[in-house]
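This document starts with one chain, in the form predicted alone, laid out as structure tokens.
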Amino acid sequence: MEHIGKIIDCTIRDGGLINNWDFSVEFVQDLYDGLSAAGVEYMEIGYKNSPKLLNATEPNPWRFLDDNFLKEILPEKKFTKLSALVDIGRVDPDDILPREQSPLDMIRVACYIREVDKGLELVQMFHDLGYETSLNIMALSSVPENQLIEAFKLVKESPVDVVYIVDSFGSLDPADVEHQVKKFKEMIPNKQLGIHTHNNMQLAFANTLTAMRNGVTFLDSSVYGMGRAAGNCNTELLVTHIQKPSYELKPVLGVIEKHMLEMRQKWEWGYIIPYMISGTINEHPRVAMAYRASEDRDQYVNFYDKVTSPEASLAPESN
């Protein structure tokens, strides 16, 4: 029997990276109802980062989730659990209520390999408050092996529930994913694993299935693939493909039809050539995103020359 996964839908959290979380309350409510009817286990409803730590002036409810606001818009929890993501150094511990007072069930911590110790401090705090937890280590495709080994010694001892293989740049293929999963299983046999893919090379779905077949439990996806740049594995593909009687495709199609066709006219995401190029060279999509926002957006040859020229590789690395 094939390993059965659990889906975490990241439409609001990851999709928000392309529209600055400009989602209506009605859309988020319809998405929650649709995912619940579809049997999707979790919905990541945004970031639990703290506005004061990011000098945020305008209200952005999905980027700075507030428990009271969540209770107001989702007065009745249904089948789908709620999760939120936090970034190292961007969350104030005083903003986190104990789980029994919050609509959130899971808090996930995103960090780079060099901050794993800080990430695990947050995990410990959320765990002690009663939440399910995950550690999502970003930009894995460029991490040296010895750094990974050191970090995983700490991870193994921590109370974190799930550890994520994150293909931040959409540069992994199924063989790479299989290799990563085997490595993670060897280093942290006591932890459940998760996978978060990006669709730069049209491999997000294939990579997610490969991870699942190799024993990964938590599968990140988004409806209509909506996520930063090339987007994520599609929720509608997972619910129709994974053989689980509780999954239902129709409610997800309903959300796409009612809301997302219009969104796709307004905001761009998905398999697009500059994102494909950044995936093939294992680079962060920020350069490609800036290019798509410029007047040269469709000059693919020019973009390719720009990012593959020897000077491009000397650019300073930044997050």
Contents of the next structure:
2 protein chains.
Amino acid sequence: MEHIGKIIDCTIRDGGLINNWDFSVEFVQDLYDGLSAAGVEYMEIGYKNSPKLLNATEPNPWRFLDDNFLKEILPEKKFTKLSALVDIGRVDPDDILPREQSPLDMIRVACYIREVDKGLELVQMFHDLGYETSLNIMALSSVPENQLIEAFKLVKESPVDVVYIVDSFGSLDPADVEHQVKKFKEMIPNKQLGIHTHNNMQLAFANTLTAMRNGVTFLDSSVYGMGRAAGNCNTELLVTHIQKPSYELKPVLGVIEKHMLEMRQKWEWGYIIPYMISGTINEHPRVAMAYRASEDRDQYVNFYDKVTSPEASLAPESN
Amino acid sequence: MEHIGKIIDCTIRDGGLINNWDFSVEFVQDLYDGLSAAGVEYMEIGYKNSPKLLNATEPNPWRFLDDNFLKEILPEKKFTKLSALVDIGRVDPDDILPREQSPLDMIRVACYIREVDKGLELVQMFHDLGYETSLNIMALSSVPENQLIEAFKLVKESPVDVVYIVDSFGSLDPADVEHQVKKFKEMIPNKQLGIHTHNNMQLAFANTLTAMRNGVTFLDSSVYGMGRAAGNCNTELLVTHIQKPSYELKPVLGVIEKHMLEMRQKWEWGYIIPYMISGTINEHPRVAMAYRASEDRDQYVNFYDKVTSPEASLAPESN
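Hand over the structure of the form predicted in complex with a further copy of the same chain; the form predicted alone is what we had up.
First the chain shown before, then all remaining chains and molecules of the complex.
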């Protein structure tokens, strides 16, 4: 059943979380061409949040996607479909064209478990405008089962196409993923499932394979793993490993060779000890990211003491 | 059943394959102390091959382990036992003291499938001298099943304690590992099993977890993954993830912080595209290692063409 998986490359969207979407138009064009040649089914080209609602003072084309701009830089749609992510409370309905007038094919809604109702309202709107839709429930590793059961009553009745298991903290291992997938399949048998992993414990690819073998059909990844903190499952690994005749590794290698090595010099992501630690203790990587930006960045023992001390868990922030 | 696994840290032995065992005594001492404090059961401190048989012109204490030297640098044995690896045809029996006179506790024999008979002769000798023993069958991903069946008839009758599944090329995924472990358990039910992984496809840790969950009890790893080419399963990931109250992450973090970052600047190992490619096509990493040492090191598309062209498979070398 391996051939039914579909890859959504999130390099621009999730990678933008570490470089404030500082991607050149040339890179995005090369990536789109490379993914199309590689047979990757979707490219998430950024966020479609509203600059007004976020009080943005500077333009940021991949954070605030604009349909006309997209048409300009990608005048010709190729094999790969385009998707965008939105956050609850940050979408201006006036920004959203009907699908037939937009280069976008899919709009995905990220939400925490407590906002599933709001997330499904947005899904309904995008669905009615003709888009494929997904609901991406973040921080799944911290969601109590009873909240999931309640949320899924709403999900089941909604028109959403795909429901995602999002391992925001990179804390799940393959046994955990298998367990979650089985639970999701039981509770929402009428929905396709997706998986979005983070590589804190070097398990992003293995977790994605495990999900696929258990019936998950939408697989998120990034070229060379570029994504927040430890990054994501690597697109090149999925393309070369999944048995699907239409996948080609070489175009992805071309993108890595031309762009990613230089980008990895400028921006940091991947298996880095503070991210490994935050994954292990099932915490948001924000504390580790701040630590990596400080002078103490390589003081791993000190970081471990800091985040595992009894006081650490008293931090007022929720996730 | 997770608690019955034992870790064998191979940082010195496998890591030495990338820096010609250029490890300071201080580093080896710090590593030994760190692994002992972390509760790691074994440290493979090098090869016990014969300098004479290898025509060595220079001393290399971790490649040609000497019992007196070991007693000098580690005057006090702590928690962690010591192991050494030997190769077929490179061992001088006169170099091997009885176990009670040696700091070594275990001697492991690496061999290809065609040399299993010779490997078991060595095992018998080490066993008779009082050592724990293992047989590490390399390049398992290329071994035809009938050869394995023949070899295991001999293995079953030998006194060897542990038989290893060695993913020399880093080409196995968790489903492959599960399949191999089940086969090994069926064929040699009277032996403990071990797993030695390489990280070409970012699957070393996941493969090791899969092996453990299927009953494998000896788990090879290296601190910060330091090992040939893509490196090994990371010791720090096993120590933090396996549910065993005696494991402590902090001492391993201390070793990484003090030594490994600097070593990683000097020597290269880890997830690097040519190694990913050689893992994917199930080839020995030697061609990729030579490529990384050349000026073309980052020409990934060119490397891919080279190793996947029809001529590539006509190379005269066996593994």
